[in-house]
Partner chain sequence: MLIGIDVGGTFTDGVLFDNGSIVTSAKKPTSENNLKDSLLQVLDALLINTDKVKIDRIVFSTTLVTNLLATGRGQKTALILIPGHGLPCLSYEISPDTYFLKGSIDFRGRQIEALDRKEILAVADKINNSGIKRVAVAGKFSNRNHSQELMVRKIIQEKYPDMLVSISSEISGKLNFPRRAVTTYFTAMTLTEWNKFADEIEAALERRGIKAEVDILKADGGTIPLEVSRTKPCETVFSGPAASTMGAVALSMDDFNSVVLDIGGTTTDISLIISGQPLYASKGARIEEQLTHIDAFAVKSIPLGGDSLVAYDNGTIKVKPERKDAAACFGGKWATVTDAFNIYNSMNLGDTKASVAVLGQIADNAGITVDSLCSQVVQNVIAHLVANINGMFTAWENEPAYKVWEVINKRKFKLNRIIGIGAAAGAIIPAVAEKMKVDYLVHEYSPVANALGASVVRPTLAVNLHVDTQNQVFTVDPGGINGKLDHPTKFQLTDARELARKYLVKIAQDRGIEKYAADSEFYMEEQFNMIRGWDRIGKLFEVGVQIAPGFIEEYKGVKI
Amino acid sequence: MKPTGILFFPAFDWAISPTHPEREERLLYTRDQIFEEGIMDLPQIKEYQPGLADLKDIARVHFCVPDIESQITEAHLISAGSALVMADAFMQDEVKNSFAIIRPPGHHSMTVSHGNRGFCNINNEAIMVEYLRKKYNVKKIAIVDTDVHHGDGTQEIFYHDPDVLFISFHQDGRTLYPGTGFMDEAGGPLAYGSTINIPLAPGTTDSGILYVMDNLVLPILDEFKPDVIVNSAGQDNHYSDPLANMAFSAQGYARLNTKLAPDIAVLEGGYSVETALPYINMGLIMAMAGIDYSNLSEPDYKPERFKESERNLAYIKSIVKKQLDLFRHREEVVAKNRKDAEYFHNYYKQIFYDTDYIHEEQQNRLRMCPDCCGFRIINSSAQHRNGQLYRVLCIAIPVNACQQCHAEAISAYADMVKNGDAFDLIYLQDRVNDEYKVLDITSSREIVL
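Which structure does this chain take on its own in the form predicted on its own, if you write just that chain?
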């Protein structure tokens, strides 16, 4: 039996502020408890050392404004790189599964990155997914986000990609940041049904979340048949988390992990530093490694306090029914969208960076291709904290773009370079050729990765 791979990266030199909830102690209490319990000495566990992502790994996913170096620190490269280490360990058959216990987190970071939002500058899971596709030619990937906050960044990055299934259960966006993740957010017109959101009422317990897992998430995964399952492993659904209002336990997380059986888990949120995270991480590691966790429990856990109400269970059942039906009819909707579509699908977005207090405006154009999922043109503008206004134009070519769309997107980039005086920066993200360019209009300097 192959072991479970574990990697710790607490990022001692990175913090938003010394007292911010997203700080190094999130991992240090976990590491201390796990080593004290002797878990890391068991033959079922293999520890890995952090790695370093390179700039191309970041550019494969993000348009960082004005450049990658200004949006990240070395800690971000190590956090993302450590997820890649865990991906390599799994894909090279060294381990049966792997868990990257890392920070800074990433699931709120979107395709365009003007700064930090939701404690995230770059998206570790998305970077890992594109790495898996490029290096190992993985075709179909499922990301199951178990963070209490909707993974809006991961959703946005893969919203138009039918080969990446994104499932997120989270506290209802009407009651919690980032205010998104509703059931009608179901994927773009050519990838409808590849995004499944499960907004849960505050106070939902183990019973409610595990019902969702058994009756919605697992059936969808069984039908989608992904080559790799990624768990975006947020831990702030816990009953003691100070930033949310859910009622999940460490035992519940372990049972969820047993059912989900992710190939790779990557840590996201979770801010009950002493009273929850050591127990949740212990439960996840034990579940992934096949170690008995039946005696795992927080010191203050009293199961009689956490009973799912009949009303909430009925609500959860209605979500399950609606979303399962949506997923099973997705191909019909996509076929209709292709038939009825105009050449481009246009939409507008406003994005708020709560950490850096930046307001971004975006105009998006999606090429409605009959043969693939198209390519995107993103017109983005935002005033950064230093007062500088950046107007950027971005072309994103997906890895599964057809030959026609690829050629059309390359031609569009050439035209924009000739006529892009209204912008400060023009980007090309060509995942087909794994080539990434950014042209600084002011200096006429083009950087190629």
Given for the second form:
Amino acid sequence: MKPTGILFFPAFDWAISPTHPEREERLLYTRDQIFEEGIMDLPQIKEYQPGLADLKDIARVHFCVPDIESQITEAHLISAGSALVMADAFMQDEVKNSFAIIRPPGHHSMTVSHGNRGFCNINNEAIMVEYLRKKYNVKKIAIVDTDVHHGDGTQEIFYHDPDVLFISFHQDGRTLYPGTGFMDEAGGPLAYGSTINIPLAPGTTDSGILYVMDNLVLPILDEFKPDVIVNSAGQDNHYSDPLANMAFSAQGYARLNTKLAPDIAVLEGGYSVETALPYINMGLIMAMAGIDYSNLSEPDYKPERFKESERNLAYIKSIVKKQLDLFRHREEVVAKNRKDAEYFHNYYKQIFYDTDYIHEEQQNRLRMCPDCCGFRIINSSAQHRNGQLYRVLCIAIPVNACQQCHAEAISAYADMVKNGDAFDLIYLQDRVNDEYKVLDITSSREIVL
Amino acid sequence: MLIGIDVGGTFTDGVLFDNGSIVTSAKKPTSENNLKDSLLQVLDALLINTDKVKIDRIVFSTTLVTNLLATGRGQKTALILIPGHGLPCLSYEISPDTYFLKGSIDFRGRQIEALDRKEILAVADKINNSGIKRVAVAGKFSNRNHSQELMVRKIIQEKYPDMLVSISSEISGKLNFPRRAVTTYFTAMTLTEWNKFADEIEAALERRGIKAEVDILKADGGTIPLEVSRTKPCETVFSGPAASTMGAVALSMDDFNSVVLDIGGTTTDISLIISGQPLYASKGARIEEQLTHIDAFAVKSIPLGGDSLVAYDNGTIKVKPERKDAAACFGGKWATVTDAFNIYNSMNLGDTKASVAVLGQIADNAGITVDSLCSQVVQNVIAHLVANINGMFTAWENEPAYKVWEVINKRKFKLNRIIGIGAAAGAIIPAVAEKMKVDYLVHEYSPVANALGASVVRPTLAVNLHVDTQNQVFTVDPGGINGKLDHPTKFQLTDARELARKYLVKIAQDRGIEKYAADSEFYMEEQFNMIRGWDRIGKLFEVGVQIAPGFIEEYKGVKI
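Would you mind giving the form predicted in complex with its partner chain, to go alongside the form predicted on its own above?
Full assembly next; the chain just shown is listed first.
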């Protein structure tokens, strides 16, 4: 039996600010617990060393404004790079599954990155997904976001991509950051049903969440048949988390992972650093390695402490039914959207960067292609913290774009190179050729990665 | 004058060292069943024509504890564990007589679950009824709070005063409960035998009228006084490879990156010296397939030595991982690696004609010339050694890292030199160095570098301090000392350093090695702010200070 790969990178010398939840101390007690348990010495576990992501790995996903270097620290390169190390270990069959216990997190980062939102600058899972597709030609990937906060960044990045199934269950957006993740956010017109949101009431317990797993997440995964399953493994549904209000336990997280059986798990949020994280991380490692976790629990946990109410369970059942129905009818909806489509699908978006206090405005144009999921043009503007206003135009070509979309997007970029005076920066993200360009209009300097 | 004796698996080596050179050396086959006699035979050989009064210090390394554990001759010991919540108890069944108790401590040293006195007494009765008189007790996070371990020992000894109880917090303060439990268990198993051995050695020295300081070599390349070793038998394991590595450092005495190849008759031990300091095994010594908290050098042992057999098997020339005898040039009957190098490099070792004769037979069978045979053997041996050396570099480079700084400044091993020691080093090392394009050092003392290393190394001592200012407590390893902080709110890293140093000096005094305390250095420092809400409620510190492996003051190196 192959071992489970673990990459533990607690970034003991990195913090957003000294008292921020995302600080040096975050994984300290997790370190103490997993080292004291001696779990890394077991034959079922193989420990890996962190790696560094290339700038190109980041450009494959993000348009960083004004450049990648100003959006990241070395810690971000290691965190993202470590997710890639775990992806390699899994794809190269060295391990049966793998878990990157890394920080800083990433699931709130969207395609365009003007700054830090929800403690994230770049999206570790998205970078890993594009890497899996580029390096290993993986076709279908499912990301299950088990963080208490809606994984709005990951959702936005793959919103128009029918080959990446994004499922997020989280505390209802009306009661928690980032205020999204409602059931009607179901994917773009050509990828309808490949985004599934499950907003849960505050106080939802193990039995509620595991009901969602059994009756919605697992059936959907069964039908979608992904080649790789990723757990975007936040740990803040825990009853002791200081930033959220759910009632999930370490046992619950372990059982969830046994059911989900992710190929690769990547740590996201979770800020109950002392009372939850050491036990949830143990639970996840044990579940993934197939070690009996019946002896695992938090010091203050009592099984009878949290009980799901009849009313909430009925509510959860109604969500499950609705979303299962939505997923099962997705192809009809996409077909209809395609039929009724105009050349471009236009939409407007406002994005708030809570950590950096930046308001971004976006105009999106998605090519409603009859043959592929279409290229996208994002017109984004935001005033950064230093007072500088950036207007950028970003052209994104998906990895599975058809020849015509590819050619059109390339010529759109060529056109903007000549006529892009209204912008500061023009980006081209050519995932087909794995080539990433950014042109600085003022200096006419083009950087190609 | 200094004496160093390394009781190895096959041979016992000894040197008498004085004023920068080896006065005399001795080598005897080791009698596995009587290590004490082997040791004393070599000692007596060294003492011929030596004025016993002038001997200042005797250091020896021995495989006694390793042998006791390997052959199951350790004392039958019950293991009592307080595992709390986490991995299933099954993962911790180290002893056939393992018992589990209620009780639990967390990573901050807080009691989560109390002990159950009745349960402890019942377990003690069971152990007593099974005729076992030695007990090892280990609790998860007892390194952060030893109160439950102390209580278990007290309850058992009140009822059964003749039971000897070892507790894990006194054996090691490092995180990793299973390793702490194993180390405590092995300590309990070997304590009596080791003390018997120490008594015999002391008596034997007294009979010979020797009043020198007597020290034992440890796996970390330092010594402890024989008296102190009585409570820590496990620290003496793997002192043989440590003697060799320290011998290599003693011969070189510089800041280079070196690989040490200790090429014996049967095996080659590979270790690394990084900027003049030997590399430690990151996970501690592995004894009987179990990881422990014993600090030991990272040593890779491969079954290839100077006396490894050369053979022609199924159409191929092979170097077999077995030894039958000495090399033919030194009077053996079979063709060996040393014979092949002897001819290939025209080294004129011993009886060269004998080498040619045995190799000639094999070459005839294979239908090739002797030169071609030797060339194949040499290339084979070099390739095998080089692959293993490179494997050591990679393993070191790929150690996990937990800080941004460590990942960005990713380490890369740049080899400056190979140091060859052991009897067969002279024949093999030059060719390996040529292949790797680096310098090499094979000294005239290389064959006895292990005993030389033992004779001149100084004591080592690593003291680790953990401070929790919110709970106002600290713990110190070794010894499992728990204390209360006087001024927790004002406590800073400088105070932590001072406190750690204070304990190092105190423990050094207790061990009679205080003169080395001035040379101590900080090797590890961690500090974390504990934030709850948006306020700092305390700090956590972890500080390590040590007397690192090194040499006694009078040793200034040997002539190269």
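Fair warning: this is a prediction, and the values are worked out from it, not measured in the lab. Residues that one form lacks are left out of the comparison. The term rigid core refers to the most C-alpha atoms you can superpose between the two forms while keeping them within 1.5 Å. Positions refer to the first chain, counted from 1.
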Sticking with residues common to both forms, list the runs of three or more in a row where every CA moves 2 angstroms or more between the two forms, core superposed.
-> 12-14
